[in-house]
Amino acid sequence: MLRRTALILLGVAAAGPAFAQAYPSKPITMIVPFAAGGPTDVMARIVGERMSKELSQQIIIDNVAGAAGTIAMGKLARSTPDGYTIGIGHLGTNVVNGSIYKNLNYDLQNDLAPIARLPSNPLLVVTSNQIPAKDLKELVAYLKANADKISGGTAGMGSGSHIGVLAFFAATGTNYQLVPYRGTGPAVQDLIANQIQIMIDQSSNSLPHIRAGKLKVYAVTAKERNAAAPDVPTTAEAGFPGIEVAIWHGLWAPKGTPPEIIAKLNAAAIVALRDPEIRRKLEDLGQDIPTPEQMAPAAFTAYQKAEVAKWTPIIEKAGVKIE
């Protein structure tokens, strides 16, 4: 009896390197918290696409659009953490709502584990045709003197679109109807109608949108000129300094998923941001690629913590908050 159970804990014990290794054995789900078309909804499709390869498995993106992503980061806590579901989110969805949203069923920073950062890029801002501004500075003065007509898109509270926002609005002093979206796919389709008129929007939302001469650009929120748009002037350059926002991404896995399936999918996504032809499509749509270094799980958790600390006192002085 002894050398029975002997050999079948043997057998476990062996079958365990076997187990992590045939991981991943069947298709991978990636929630996206937005619609389909918006900034994260391409990041993960692009991204995606080239881990499947690396893992020899489809992974299927999951739309879970609602609340700014906070739905989405809800259902990702909830699912079994055994890597076959992963999500991805970025500085809204993953440190900006967990001062926002007071009645969260999870916590952002203790019930999702960090996978990889993904690339980062800066808002720029659009506004439709129909606005007669020429630059920013007269952009301004236009917001100013007609606000009580003119309206913009958000992918909701909390979201990257309304960080943008509330940094715009405190640097120029404007203040206009802000509108909700469940995304910025469908809110930049009604920016070009001219259902609403502005946005403060992710460059790779915006940027194919500005080249086809459906949408105006006003400026950057960088610190420098983004080399996908060398013409568009930087915030500072276009006369108003402190609206520098970038918006950065990155997978996330429920907590309690193992650390050996946490570095096949950083391994992945290491492998996705060093394709050139990745590379080249992140890249001319305004996105900053980190280096390995930065994807690791350990740099990630570390930089999302000092994110938190950084926008908890912005977004408490500006009084935003859900209950």
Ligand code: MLT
Given for the second form:
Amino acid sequence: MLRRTALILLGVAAAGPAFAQAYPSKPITMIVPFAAGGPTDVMARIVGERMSKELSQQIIIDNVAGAAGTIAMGKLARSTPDGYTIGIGHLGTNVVNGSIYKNLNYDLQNDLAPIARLPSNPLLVVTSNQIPAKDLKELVAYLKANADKISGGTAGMGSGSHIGVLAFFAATGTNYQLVPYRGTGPAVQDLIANQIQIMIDQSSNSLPHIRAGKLKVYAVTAKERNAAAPDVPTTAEAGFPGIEVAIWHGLWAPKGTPPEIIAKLNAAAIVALRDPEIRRKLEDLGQDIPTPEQMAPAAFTAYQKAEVAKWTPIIEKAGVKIE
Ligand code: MLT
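Beyond the form predicted on its own, can we have the form predicted in complex with this ligand?
Everything in the complex follows now, all chains and molecules, and the chain you saw is the first one.
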């Protein structure tokens, strides 16, 4: 494996500027670590489609679900570092999983090369319509009184929806059974059907269903209300401060991808997030869009490193680990 990688790296490096100049000369695969239809997949398709226009090359989505994104990131880390395989991830898949999964066969901080930071989603506390609570305080009381009858959906240990649950449990003193899904796209369908009763879900995933009257929303996990849902109180306004979590996203490539190619992909992502139509779509889903400066590979690398320093003690204190 090591020899093969070394030969590939030598090959790609030897090609150098000529290789990067011609890039991309064939379709690019974007690995998405969760099932189709969830917030990560939706962001990948919205941003990826606009990036493909900028790069004049198809971007093909490859949904690689399972184990809260660890399977996908392992596949990305082992991909050929030639710019034709990239991946979208987030706070869970590219920071928190490094603390939770003790036997990852790749190093999140060293086997992947950050390309660009992408938008972040706040989380919404949402339940099926069958839950008889009119606000967050009533919901917390109901959850405590019916803990054995309540199931909540996540996208697996270490997913963004799971990180939200950890913050929610800690701040409210609630606890209920967690049901892992291959993504919160499938999970939210079960929530609408009351197969599960609650989710702490990324805004982009729940907002369309809330607007259609298919889910109840109680609060947003942010310091400020969200412009896409101005009537939804923050968790602090609703009586439970301390639950401020946003699931930021980003693009990564395998370590060793030539910097000229990383720069081309970064430039295409910046153009995509400056497109007024793309911005409107993302902001309508409650998303917060980073600036071009925040999106730069070096700035994103520093941001991810700071997030590792922030979340490692939190996850260790929560005692969440998978050997
Ligand atoms: C999660 O972390 O909960 C995932 O982003 C859900 C998804 O994208 O399907």
